[in-house]
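There is one chain below, alone, in structure tokens, taken in the form predicted alone.
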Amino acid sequence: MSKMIQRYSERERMNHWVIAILFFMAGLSGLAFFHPSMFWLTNFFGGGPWTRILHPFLGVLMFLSFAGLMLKVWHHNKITEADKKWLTAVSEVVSGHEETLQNVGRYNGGQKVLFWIMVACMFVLLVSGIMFWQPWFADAFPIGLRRLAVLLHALSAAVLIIGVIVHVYAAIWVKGTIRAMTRGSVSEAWARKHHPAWHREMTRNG
């Protein structure tokens, strides 16, 4: 049986799942106002008025939770030459031939790109949301700027939702990945195959 390597601490896993729950709630409450056909989603939050009240607070809590994670892992997500090589060879990765990519660290190039996309989207969502948050801040901004903020808010939310779908799909597709966020550990074989440089670092450090 392959030995296990700790990938995420209990605190990191809790943070991840808090972000996931808040994302789900903020996403549903936001979609309720995106188009009349989805207004029925307000039923999950106690109706239209309560949904409008709760959505921005859920968004702020999601941003703060993500900020805590970002400050902890951003240095692991610096783009390196190995990541550029991974991105150019992504077709080989998809086909299951990762043996030539021996310098993949804790996160691969795709994970890092997705991380920075999420950082950008979270920031835009926060700033744009504040700009049309009634009744607290909206009156401080001209109507033209508020309309632009609404557009940017919707676009960044769409990109974030797509990014999360990709994130979830990749976690399911790469067998053994979900265990990292449910139990905190991965098999040594998994680490050696998908993140060989990180595997060498972890085994070298005992």
Second form
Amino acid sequence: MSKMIQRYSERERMNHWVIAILFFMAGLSGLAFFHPSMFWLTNFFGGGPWTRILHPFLGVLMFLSFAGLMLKVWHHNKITEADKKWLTAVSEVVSGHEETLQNVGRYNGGQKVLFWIMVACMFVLLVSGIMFWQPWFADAFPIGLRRLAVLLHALSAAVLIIGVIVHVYAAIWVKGTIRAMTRGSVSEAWARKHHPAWHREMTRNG
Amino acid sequence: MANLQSLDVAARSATTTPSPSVRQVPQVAKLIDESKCIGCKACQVACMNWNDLRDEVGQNIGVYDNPADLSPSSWTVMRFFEVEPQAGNLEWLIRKDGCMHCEDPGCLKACPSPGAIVQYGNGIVDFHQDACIGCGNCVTGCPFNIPRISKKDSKAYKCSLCSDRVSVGLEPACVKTCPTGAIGFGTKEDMVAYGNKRAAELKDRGFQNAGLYNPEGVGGTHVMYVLKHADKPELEGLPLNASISPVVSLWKGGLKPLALLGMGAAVLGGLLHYLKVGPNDADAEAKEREAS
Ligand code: HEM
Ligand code: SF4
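Starting from the form predicted alone above, please write out the structure of the form predicted together with its partner chain.
Full assembly next; the chain just shown is listed first.
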């Protein structure tokens, strides 16, 4: 195998998987209330009342752990001209042809857009979730706001879940990616193909 | 309150299959005639008595309202309003507040827990606390600000229209007790007819805008009022065009199937993409290039 390039530190990897576990727990406990067809998910959390009690805490913990990773990586996610080019060529990338995009850095345009969508969803989920959190905070908000909050909470949860499905699929599709989050490193071939500008940067003085 | 085997169920919260609905039962309704109410609160006492409820002794807030609001232990309260429907003409209006037993109940629509809220075939909307998870969605869904969540057990409570009494052919406790006959109970049809008759009598006696409060926006209600000023129900804290908030309808109606479809489509889309395009494997390609 070719030389490996370090992509994520141990701390970042731990952080990522804590978020992933908490996302699953917050997401599944929330989905239990989302639609009758999924109420059975409450069985994983000790029944209806326990699911209701646990969900907001799982959500807040997830938000906090997400905030940790977000603060470490947000500056890699500023949208650049190269990203705009990537985004206009997204259909080529999806059909397996990314050779023309030689300026993709540490993250590509799609990853960055997804990052900011996740950031927005996390904040909306936190703020709206607190607004109808029984029994502590809900009573502090007028009913009109609470109605808006449940709508936004359900909407942002759906957007976030769809976003994560895309995120997970991308990691499965692009071989060698999951390794970045398990072992922390990626192969040179992987970096050269998917993030050529980052590859040049990482190998310039190596 | 009670889970009544003897009553059919017209609707059940968070349930997508039909509920038991073979028996034919008449629709019932309670009619509260504001013009006959003297504000004695006998109905409040009867409600406490039948339902074994004892609220905490609260504070006098300077008006007759006592307790000051509905609570998990006060399912009905008399509300007193000093208003001037016409300038210079002070009136003292008294309204017995409590669940309206909507034909299209916002509480039931919003509830995520299967069977925690049911609507019986006779129209009564009932909370089953054993299935309640304490999320507060019924409060969010109700257009009349009725359900209250108990601090003691985190369950939602409200007037049951004495479903337990009605199921065995008795009238609700408040109806039985009212000393002036201001609260009537019978089939919905009879109560609508009687309410309209009372409104006409009030009109004859100078209340030109008297009328029956049976808001169409929630499909009508199984608790109705004869109001002296039916053109201005806001005078007594009742919404003029009562209906489930469009935000709640969007949340519980349009959004969910779309969101589920979106999630399903994302998963299926990924699978199909993988089958069509195959893995994107930089290492395998590099190896191939080396070999060739
Ligand atoms: C960030 C902190 C969060 C807080 C404080 C929070 C709080 C809440 C609360 C209080 C509810 C009311 C439902 C109940 O518990 O009975 C709720 C529902 C829900 N939550 Fe969260 N939550 C958070 C994060 C999340 C996350 C991360 C997800 C999904 C990935 C999520 C998905 C949902 C869903 C789908 C519902 C059901 C909404 C509906 O009834 O339509 N929540 N949340
Ligand atoms: S008044 Fe409120 S609590 Fe009563 S049936 Fe209507 S929506 Fe439900």
